[in-house]
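Just one chain follows, in the form predicted on its own, and it is written as C-alpha cells.
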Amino acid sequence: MLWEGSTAALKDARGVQDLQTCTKNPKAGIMVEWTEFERATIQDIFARMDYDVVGPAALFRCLVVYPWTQRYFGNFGNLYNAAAIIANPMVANHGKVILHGMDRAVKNMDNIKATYAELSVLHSEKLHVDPDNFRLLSDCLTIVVAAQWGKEFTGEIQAAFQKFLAVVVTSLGKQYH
C-alpha cells in the first residue's frame, strides 16, 4: 500500500540537513535507510515515467531557468535561447540518458553511492561539472514529474521523491568532497 510509512517520508525528508544526519548511518555501506513506502513509491514514480518526455523536459527546464549549466553542453550545438534548445535533439536525448541512469540508482537503492561512484569521478574530474547542478537538475525533475502527475503529487510523495534525489545527487557529487 503506498500511504504506509507516509509520515516516516516527511520525517525522513524534510531537507539536506536532515538527509546528511540521515546518510550517516552506522551500519556498513547503507548510505540512507528507505521505508516501504518511499521504497513502493520510488519504484511507482519511475514505473509510470516516459522516459522519452520526462527527461528531455527536465534537462530543457534546467537549460533555460538556469542558462550558466549550458557550459556542459557546448559541443551539443545551437542553444543561444529556449526554442533552440527545446529544439536540439542531443539535449533530447542526455535528458533520457540521465533518467536511463538513475535506473541504477532505483535499482540500487540500498547503495547508491557505490553505484554512483564512476560517474562522480567522471563529473568532478573529467567533465568539471559543479555538483551544485545535479541538484538544479533534481529540482527541475522534480517541477516536471509534478505536473505530470498533477493533484496525485502529493506532499508524501513528492518528499519520498525528493529524498531519492537528494540521495542521488549526494551520491553524484561524493568525489568533490
Contents of the next structure:
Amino acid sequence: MLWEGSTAALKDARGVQDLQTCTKNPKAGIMVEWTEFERATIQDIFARMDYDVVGPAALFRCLVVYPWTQRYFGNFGNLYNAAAIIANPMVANHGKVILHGMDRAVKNMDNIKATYAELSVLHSEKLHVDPDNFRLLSDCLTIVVAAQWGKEFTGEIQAAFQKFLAVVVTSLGKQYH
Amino acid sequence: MSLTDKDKAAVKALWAKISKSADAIGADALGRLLCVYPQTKIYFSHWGDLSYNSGPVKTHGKKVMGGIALAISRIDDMTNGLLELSEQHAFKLRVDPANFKLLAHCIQVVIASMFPNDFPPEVHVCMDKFLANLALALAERYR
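Given the form predicted on its own above, what does the protein look like in the form predicted together with the partner chain?
Next comes the full complex, this chain leading.
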C-alpha cells in the first residue's frame, strides 16, 4: 500500500546513505549509538519472545491499565471490561501486528527512524494516535517481559530494553506535525 | 483518578501477598531506578556506593517500602495521612515530583518479575492508580 509518507521514507533512507557517502562517516545520520551489550540484549529479548503471546498480553494490559487508549479501538467490538478485552480476538490480533512491526526495528537498530517513517505518518495522519500512548504501551510491554524473565530481568537489561523502546517511540512520533 | 473501594481492596490483597518480600522489592526497585534512569543518582550523590544492592541502596529501599506500607495503612486519606512525608520531600529532600512515577514504574516492574501470577492487568491498574495517588499525596506540600 502506498502512503504519501512512503516517498518521505525513501528520501529519509536515501538521505542517510547520501550523508554517509558525502561525509565518509559510516555513522552519519544515525540517531542512536548502541553498546555491544545493548545490541546483544535487544536481540536476546526478542529472540526469547513469543510475539503472538507477548503482543496480545501487552496490548490487553495497556487497554486495561490505561483505559483511555481504548479510544483507538472503537470498531473492535466488546471492550466493556478487562475480561471482555482479554477475550477479544481483534485485540489479540492487533497485539501480534504491533510486535511483528516492532521486529522491523529489532532487525534495523541502526536506522529505526527511517524504518518507521511510513508507520509514523500512518499513526499520525490516518490513525490520529496521541504519541504519548506509544510510551504507555512500552511501559506495559516492559512489565510483560519482566513477568516472563523474572529474576533474569536485571536493571541493566531493563535499561537496554527501555532505551530501545524509547527510540521506537521517538521514531514513531517523528513524522507528526 | 481516585481510588475506588475495588482498587483499595486489590492493593491490600496484593500487599498481603508481597509484603514479606518488601525489603527485597525496595532494594531491587531503587537499584533499578538508579540504573534505568541515571539522572536520579543526583539525589544520592552523598552515598559512597550507588551500585545495585549496595548497603545504602538496600537500606533506603527498605525505607521506601516502609513508606508504601504506611500509605496503604492510610489508604482512605493519603493526603492527610502522608503530610509529614510530603513536607520532608518538599522542603528537605526537594525531589522533583516527576521522579515519583519513575520509581512507581520500577516498583511495578519488580512486582511483575517476582510475582508474575499475582500481577494481571486487573491488579496492575489498581496498583498503578494507588502509586499515582501516593505520588500526589507526597507532592501535596510542594507549593
